[in-house]
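A single chain, nothing else alongside it, follows as structure tokens in the form predicted on its own.
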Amino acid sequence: MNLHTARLRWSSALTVALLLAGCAGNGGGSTPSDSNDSGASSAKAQRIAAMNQVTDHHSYSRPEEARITHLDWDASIDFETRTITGTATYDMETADDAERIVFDTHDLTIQSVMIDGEPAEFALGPDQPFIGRPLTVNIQPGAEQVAIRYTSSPSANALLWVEAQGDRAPFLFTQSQAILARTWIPVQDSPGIRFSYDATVRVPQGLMALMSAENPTAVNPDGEYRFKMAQPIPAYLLALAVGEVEFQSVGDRCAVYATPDLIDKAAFEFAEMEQLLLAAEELYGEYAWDRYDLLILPAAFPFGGMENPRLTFATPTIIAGDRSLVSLVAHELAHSWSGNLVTNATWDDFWLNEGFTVYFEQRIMEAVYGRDVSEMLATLSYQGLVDEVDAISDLNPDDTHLKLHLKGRDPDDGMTAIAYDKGYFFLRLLENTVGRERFDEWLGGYFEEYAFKGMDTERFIAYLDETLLADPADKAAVGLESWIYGPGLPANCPQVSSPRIERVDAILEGWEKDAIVSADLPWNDWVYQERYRFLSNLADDTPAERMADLDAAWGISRTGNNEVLFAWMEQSIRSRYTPTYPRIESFLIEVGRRKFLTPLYRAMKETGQMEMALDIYGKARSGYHSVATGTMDDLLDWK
């Protein structure tokens, strides 16, 4: 039953109505342009107000004064010299007196701006950590235009240009999460400044580019593509990828691209993508991006996915050939509302971005395999939150806290199991204490008052005072500074239980006392998550010849499930178990997924086999994206 009867639908009547009621957080929604009525004039007072609600310390812009609303994006892409060379016009909207728009930048090189076709004068501000430099372009009132023509550095962090090996051909993505697409295109780079957008891209003959956008589904002889955008997204996600990939249906409104050895494995292993989609419209209403695909990227995208609207960039890792690692898939569709629908103004508000696609995610695949399943992927989010809190508590506890404070710092730091995990059992205590129909239906009408808009936690908190949690007894229940404001799991933390999981404990349990043999275990009959379970709670310290004796007993080096074969791995490491060494190199040379990477090399790392870890990073290391070497120099002290 749809518990969302008032469905959110996307069409440009009510994208004018949503935009015009005023934005939310830092920036907000693209509008069309103000007519000189009193009501236009309202409206637009309104949009500038609420941006000044919020300060986002990693943006130099300033929306309060000139935003961006739509970009028209012209670009080439030059695998050879490894830049884009292109020009990003923008529309603005500015305050009656607005003296510049600001822009932020990252080793980009400025050749001209124009402001309504005119030269313009422009400064490049000092160069800071992380944040790169601000872009000042003086403008008088009644600007409508801007335009930047700009070429990118080789070496620019959103970019990784994977070369062409063999028979396979070059690749290029890009991963702008969470402030790395003003290192591709002079952006106003902040969640809470929304723009749609229209692209013009040309790259080599042969090659297909693909956009957060309506994409294609052949590849271009003359190697142009144009894309358009008509929802208003942030910056982040703002993506590109360009490569040699093929095109296959999976259901009415979804599809996947991925090269041509792996598209038929990609068209089988998410197949099922339109039943998840159907899944998701069903608990919180209508899907507002009009199409849903996946794009498989080399081995070395640094995440497991990235949501960019219309088209979800995924690792090759998560193909296991059964169908076994969808729930990526669900997380990821889950963001087309929690994230891109409704973004966090911040990234000290990261919680709200994913706590509520971690629910959303458990509910799609509640309600498409089961709660045997979901309850399964909970336990093991719970135990891998306990684990994060611990680690985080002893070097920082305020890291703990939902609401994070990184001024100063990269907001990637804020990338955690707590923003996560802690956020979805926070949502899940909420459901826990009103019932799950009123929930639902709550969930469902925040989705469609705030679609297209940015939140900060503390009006989340208001608005939660006001709707959900209007009984004082409830929200007392709740402890929402506890949650939101504390650090560690408040004692209120919902309990998980799964049957399945539990009994994986005791086999396990039974097997270190040598109770059970390891030919006895039942290895085929588990799925992937009760497999992880049993290898992920081996002792450090169990012996290499109880490791062969798994291995000998089920092939466990062997796997074609990338997350069994790195819980494999990682106790491999740990109890010296040489024979996967050779399988782990070659891996971590392959695979660039940072969730892997980090343990693997962490591990090497605390049993005092730093020569092997820095022997296998010294040839892995130019195949990683930037995301994914700023995270192994630290760990491994890489000079």
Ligand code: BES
Contents of the next structure:
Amino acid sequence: MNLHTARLRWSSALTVALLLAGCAGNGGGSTPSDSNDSGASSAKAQRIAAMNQVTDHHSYSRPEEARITHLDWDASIDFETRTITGTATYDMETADDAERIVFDTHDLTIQSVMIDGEPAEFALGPDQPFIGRPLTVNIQPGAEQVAIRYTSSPSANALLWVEAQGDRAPFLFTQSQAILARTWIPVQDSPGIRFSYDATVRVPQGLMALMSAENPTAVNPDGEYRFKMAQPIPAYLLALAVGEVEFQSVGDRCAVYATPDLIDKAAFEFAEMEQLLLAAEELYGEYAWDRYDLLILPAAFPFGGMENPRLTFATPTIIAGDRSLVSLVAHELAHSWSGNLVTNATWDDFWLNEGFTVYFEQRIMEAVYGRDVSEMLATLSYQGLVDEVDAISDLNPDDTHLKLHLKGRDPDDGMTAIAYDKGYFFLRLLENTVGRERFDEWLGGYFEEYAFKGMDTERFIAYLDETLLADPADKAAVGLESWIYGPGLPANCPQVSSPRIERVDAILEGWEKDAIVSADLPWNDWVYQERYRFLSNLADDTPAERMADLDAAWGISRTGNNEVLFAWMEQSIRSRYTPTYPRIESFLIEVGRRKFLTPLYRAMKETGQMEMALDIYGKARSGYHSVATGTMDDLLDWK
Ligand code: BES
Ligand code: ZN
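Mind giving me the form predicted in complex with the ligand, seeing as the form predicted on its own was just shown?
Shown next: the complete complex, the earlier chain at its head.
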């Protein structure tokens, strides 16, 4: 569909909305139109509008025909049956000749559909792997509202129902990114489609409900909560948590929510949140979401953090007791601009969310904690990237491109260090090429210009060409084609140097040769990044006696820092250092964070310890989220 037919087909209000909002349509097949007679700026607008007809292969919705603009959600949360029963009432915008509106669903039971208060015809299409079933509702021109009554499945992929245990209350949380929102609410589940929302949620008495919205700060005795998210968000940022949760303020705009056993520890650990927020605003512009709070979830949460607007969801494994793991909060906070404000239009453009966010995260860390800390993070990021390129280059070289092709695949496959760290180094290259001052001004301008809009890779390139890389010499120096559409790491990848990390490497070399004994390591002078570097680079065949004297000297197995503990556990598996094994088992049963599970189970697999892996996994699996079991089932060939 080109712009002219679009003009004819659309009501003018919607055309304007589309041009401004740059929605990700599923129309596809458009070509930029060069013929225009109304000046350069309108040529640019047309080109951008045409380019923006991107196809999201992971959604059935057809926003060019009818799209949602606001959600009113009314739901009851039932811990007994592990179901959510609710009504999702959407306001919609429709093309003049629209005949249907299509929603994404996955494992949902649809009870009824109403259009503008009248029962409506609907159909559920065939089920497809990952993406589920389309819910198609027939509409008449001018239809304004559609209400869908539904129930979720007890095995809904987004949801983790954590059972009550002893005096611990039950807990429920959602994880919607990338395409799991559709397992707990029928929705147009494409990151290019945005809507505001209101919600009324009923939960068991004594529990608090929280969403990616304006939130309560205390338990409501009647168990009913009301929410409002005034800014439009894509479906993957819809989030809900229900549990015995307390609130503690840590700043004017920041607070932590956590279960009673963790609330004080969390308030101490994240006391610097407001400082991070101020540093972020100082860098790239005003925070658009009013409050920034943090919810500490049960340890089964499969990620480190999830940038749900106004309320980041986080793993408790970042509570170290010494504030050493706050860079994760900097990362999720940075998403308030890169991702939540300017949003990847499809999951093939995931690097636009994560690469920008890693860059922004490191700039926040530099501003608050200094360049030597951020350069250590950059060095670790570089090591992670080189390892990842190594790991996937042979199997799937295309997966090392920034721009991905995930059609027919689980978008989760794109969640590799490529999007994060290759994306980061690409932006660092841009910074180096034009200088920090120009780069910072440009990035702030980018967030402002595309706020609350979708962004795809091609449109981003066009924007870069017109702005930051308008000078052909700069453009040639960057070579963005090979970064974005080419494999591996281009030769002009920026170098990082961290004297502190280099010193660790030298000390490790000495220790490996026995020239330095464990008791003489400067362990207590090291921050976690240095300790992590040391442990994660130990040789696989490090003898048990040396592991033992390391631990005897520095009490590594008793560290409160889970990153350091994780590196210690992985090394223990690789060098078959059995004194750590009971701790590994209890850790894997308690913690469901995939970033830790995958390397630990993989280390067992690669070292011929499958029996142990399967034994532990058998005990732990029912406590993990579907995102984690999906990966681990494959890794361990679990049936
Ligand atoms: N948005 C991601 C998490 C995510 C990505 C969930 C893709 C589902 C699909 C989040 O911002 C993230 O990147 N989390 C990282 C932490 C970060 C410090 C790199 C994580 O959880 O490990
Ligand atoms: Zn992220």
